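Just the one chain here, the form predicted alone, laid out as structure tokens.
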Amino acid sequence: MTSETTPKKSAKAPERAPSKTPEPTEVGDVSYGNGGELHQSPSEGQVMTTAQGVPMSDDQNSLKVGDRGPTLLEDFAMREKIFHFDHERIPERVVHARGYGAHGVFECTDPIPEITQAGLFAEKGKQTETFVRFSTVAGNLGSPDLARDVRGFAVKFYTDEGNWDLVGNNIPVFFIQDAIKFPDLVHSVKEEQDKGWPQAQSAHDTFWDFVSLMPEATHMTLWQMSDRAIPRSLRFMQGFGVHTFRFVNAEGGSTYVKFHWTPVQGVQSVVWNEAVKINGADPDFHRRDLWDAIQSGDFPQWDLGVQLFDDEFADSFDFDILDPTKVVPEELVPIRTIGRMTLNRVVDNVFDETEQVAFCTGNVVPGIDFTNDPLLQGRNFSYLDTQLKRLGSTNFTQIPVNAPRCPVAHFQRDGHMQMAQHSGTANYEPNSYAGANRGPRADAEQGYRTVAREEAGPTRRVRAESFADHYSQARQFWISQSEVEQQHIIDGYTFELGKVVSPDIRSRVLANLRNVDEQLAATIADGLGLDLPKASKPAAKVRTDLDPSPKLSMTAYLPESFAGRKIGLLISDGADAKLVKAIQTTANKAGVLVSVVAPKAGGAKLSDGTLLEAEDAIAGGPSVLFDAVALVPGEESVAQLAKHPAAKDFVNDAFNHFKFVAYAESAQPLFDATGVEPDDGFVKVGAAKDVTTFLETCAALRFWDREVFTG
């Protein structure tokens, strides 16, 4: 392998208070019309205009001609705001168009001004302010949260020298090696043209007839049916930058870097049969999730790590650094730490900004540069020309939630809706005016320069003899995986491929498997009742002397603590008041959100006779919401409590689904209802000491001894 070189109705109209003219809002040297006023809120008293700041009369009726007659066309007031409406949604996005986004601050904690000159890496404790968008890839914007898909990991850092965007999933390779066959993908994996269906999933014949037969996306599908794609909180999973990027240093100076995202609170995601209630019960969770935590003041926090390697690396490394289905293990480069994000405020409009927010691989600053990675070549196209199809013009960094925080001067001009006031004569370069007139020229030694690198070759259409090896990375991937997260792989296959009607689809990814590992494929072979295949010809050979990574495996990101998380907590009528507040009290000095759930949504009298308000009734709160449960029903109420069917799904869904179990001695009805039996996952609590001893035993996050395995 070779390394890449390179309302009222009023009779009398409103008196309007005297007109003051508003200091312009700039962004950089650019000032934007709307009065510099781009953010507009109402505010109580404010008479009320048409776009055009025309103060309106009346907002209930249209003009017509008489009480009862047709509506005249010169009502221009209501036509504005029907035309309006008509326009208010703009094309969702082809891929990754159900996200949530939110503010934060990037701030740098170990430099490396002698690896690349970007000046958001210049300085310990430098800030940037950032916007990052969680996505998921294949459903549309009303899909729910918990489909089993990758996820979109996009962050936008509005540095000193311009916007750069790290656009990237929250799994470190991709399901194929050029982007000419991204459109190809994302048509398979999409409802099927002729049916219509099904939505934000990749359970059917068109997406894995596609995979089948493009052998490289196998490493991706493991990661794609493991627990990664069905992550507990957008909070709780990793980022990747996927590709290999490089970073230039002041010099000119390249070396190669991989990016990591790493949550502080760890790696958690939920099981299956959890996603799919979840996605009955709440299908806006990680959405809510994500708001609930920053407007408490439990803000996300993610260390921002780097993987550095040279050209003598990249020259040694068994696989393709430019290949995006592989990664760089991290017992070979290990992962150095250089900054935390903080995600600190929600949105304040979900589409003037989450929405409108504009990412492209192409946007980087001095001191990030671009590798030959086909992939991210093709995305550096792709994104620039999506932004102009969706919102609909070149000038759509004025947005403000794109527009950079930095100084904006160039000659760009016109276009749909141009917001910047532009002076000068020059609209051009170069000119021969001075002064205000003569306009912005490019600086050779501050501004952004690439990388200098040798190409040479003939002009083919081939694939690199180097991307050929689509099987070793996927072993290895396998056997770093514990035995849990294998039988979920295995769980994931299973239930996919059984919902794909042709049998010579399900055999060729069947035969593809067996290069990765045959018992992988033998038993989800059985679980389909199906004969296991010839395997399909590797176009490489097969490395089976790689060793497990363990990195690779969800158990090396537990969390120190159950910070973060949240626990139902299960009461009825005379519920013990002491233990109750014990719980509460106990889980909140340990950063634990405790939500009550009760029979009726008007809560429960506890043994004190205080009525304790319930955040969800029985029906409307069951347990898959929830990280943890405790249950203290009381002694005289819980009989009829467990006649309750949501209440015994409550407690069984929680046994089912791995969990932690707090219960009071109280509660034994509950279980000799379910037939549950507790083990060692549950803890009887009497006091706050056992509440300590709960939650320390929750940090493990699932007592994943309760699963009984089918392979």
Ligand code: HDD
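Numbering follows the first chain given and starts at 1. In this text, rigid core is short for the largest set of C-alphas that superpose within 1.5 Å between two forms. Nothing here was measured: the structure is a model prediction, and the numbers come from that model. What changes on going to the form predicted in complex with the named molecule:
Once the rigid core is used as the reference frame, the Cα position of residue 75 differs between the two forms by 2 Å or more. After superposition on the rigid core, the Cα atom of residue 64 is displaced by 2 Å or more between the two forms.
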The other form holds:
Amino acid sequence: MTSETTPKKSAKAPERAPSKTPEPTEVGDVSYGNGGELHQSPSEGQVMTTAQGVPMSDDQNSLKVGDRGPTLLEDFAMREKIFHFDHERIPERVVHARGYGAHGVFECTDPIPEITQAGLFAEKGKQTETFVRFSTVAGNLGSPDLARDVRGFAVKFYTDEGNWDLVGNNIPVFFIQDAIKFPDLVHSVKEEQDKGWPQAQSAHDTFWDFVSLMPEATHMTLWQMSDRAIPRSLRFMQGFGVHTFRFVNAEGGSTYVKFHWTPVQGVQSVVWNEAVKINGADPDFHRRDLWDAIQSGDFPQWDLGVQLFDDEFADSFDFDILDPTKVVPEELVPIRTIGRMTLNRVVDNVFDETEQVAFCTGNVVPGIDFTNDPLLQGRNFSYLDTQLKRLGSTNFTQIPVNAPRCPVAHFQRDGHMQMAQHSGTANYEPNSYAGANRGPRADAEQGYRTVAREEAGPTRRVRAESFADHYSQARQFWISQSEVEQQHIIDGYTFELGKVVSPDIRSRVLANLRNVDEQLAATIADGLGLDLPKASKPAAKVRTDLDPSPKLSMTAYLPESFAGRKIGLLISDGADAKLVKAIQTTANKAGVLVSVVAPKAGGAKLSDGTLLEAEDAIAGGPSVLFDAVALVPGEESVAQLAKHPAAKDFVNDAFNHFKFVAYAESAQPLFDATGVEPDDGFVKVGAAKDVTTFLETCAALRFWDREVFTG
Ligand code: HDD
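Switch from the form predicted alone, shown above, to the form predicted in complex with the named molecule and output its structure.
So here's everything in the complex, that chain up top.
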């Protein structure tokens, strides 16, 4: 990214760019009603009106006869207000209901015009506006952010040739191979129909029943049981297009492509016990983190990488490139980075933008095309359909967040909530009203052209033989994980299967896992107190000769520094003022935020007599909310602090969640009270240079030496 286009990071909140209304365009284009002004925000001194624009004289009291009623039906203002309120909710997304969005910009850094004619990849420095929505899959709209779940990573690119939606996840494979199974998958993971629970959890019988009967899900469930499914921040996740797509160049030549988003901030997750506690302490943890980062000018960025390959590679590959339960290992096809996305603006209104944004996998632009992946083909049908259900009209493309930023010219007319005012007589093509061109008309040269694929064969309901190997890549994923990651996968399965009531279902999962790795299955069985069942019979021979693929481990994506992370600084009255200041300034200089936590929300009096305000009282600011902690209690007040259950949890949790801890000499009573013994993950701090050492240590993110292995 060139310096003039990189949004500058600044400590203070950036000025908000004014909201944009799509530019009015030419003949046949969409123009908007409402005086051309769709964005409304009341200005100072403006008189309140009804939706019809009638000025209101009183918005506190309904219209009554006399002082004590009755209330009159004639009160059109009240009726309109309550009528509108009654209709405020729209159906939440059937999956990915809980999400958070932000605006951004994509910049091409390595153009590939020879590979694709997509304009956004044509020139170095070319910028394209984007809107991103991150989400969890299973939970309802109000569910907690840190559920163990796959995260949606959907990006809308407003290109010069229309909108392209890359609707991906933070995991590169999927549970099922054919879209016809999607309703079953989703039914199984959502609340059980007879009970109405559990919410936002896969840890229940129906989910494990389904996936144990669908061995193709094994690879994805390994990812899902890993810490990938409990990211620390939406800013610290990778994203994947999952399917194999096609790039198409101006000559019609096509290249297969897999899309990868890699966070510049590094990849980071939490541990399960921490996730459980974060959900209670701050169910909005992820959305708040993204909002805070963007508002403070610490704009998150992702590199867009592509794996490019041709038919020759596809034929030589051990797996089918159309099978969405498989990755193409980076050792076989390296990733080429072609651009960077920066999220630099929060939404003005969550409903208007994040809720109403409508992603469709079918939204492609010239230069990007589909493959025959049966999951992708089914998705192309589903997304358009779901938007109609959710948004209530085929005109959802006119909602500002969905409207293309380029000219629109077509003869689609009418329908519910038509916002465009189409002028002129002709609403068909060809017509002679528009002059010699009879337009607007399709153009064989400029227009979107599907790759000329040769297709033949009998019509059959069939699963290709080349999709039959469900375990080899699951095994490769497993052997590519670090020892700690493997332990967390074991813990994930043990927890989830522990919530499964049916012994048969548990056994079936274990029987499948034996085909991945005997030790993995045996350790989980031991954790559950079960005997190992006989291994299930794989549909294809399991390859045990695949080498580990290091890029499948999160350890390959550690950040370069601790920047963008947050330290929880626990203080109490009499805390060393110089040390507190040193921690704050040194950390801030390194791009690390410091959040002050004290016994009282009002803050604590430091050793120099100044009052330092706290962001949180201890009960509201547990250490799970921070990436590392610093303990700087006052000598006189620490004994009292050490009796506080929340203060003890603060220290205990930081230790148990493998966090790095900076501590002043005065913190000893906290260790005595909790039994925590400082290890090499603890750094004693007395001066600014110690703080620098601490921050350098923190770049490793967690002190994994504390892990207890059961494997
Ligand atoms: Fe899907 C939403 C990602 C398979 C049907 N999906 C949705 C969203 C994401 C994904 C990120 C949320 C978009 C947003 O933020 O608005 N879905 C995926 C990925 C898949 C996948 C990566 C596999 C590779 N999905 C999939 C299948 C089907 C659907 C096979 C149906 C056949 N997905 C939907 C949907 C949703 C949706 C029902 C619900 C809300 C929406 O579309 O807008 O149509």
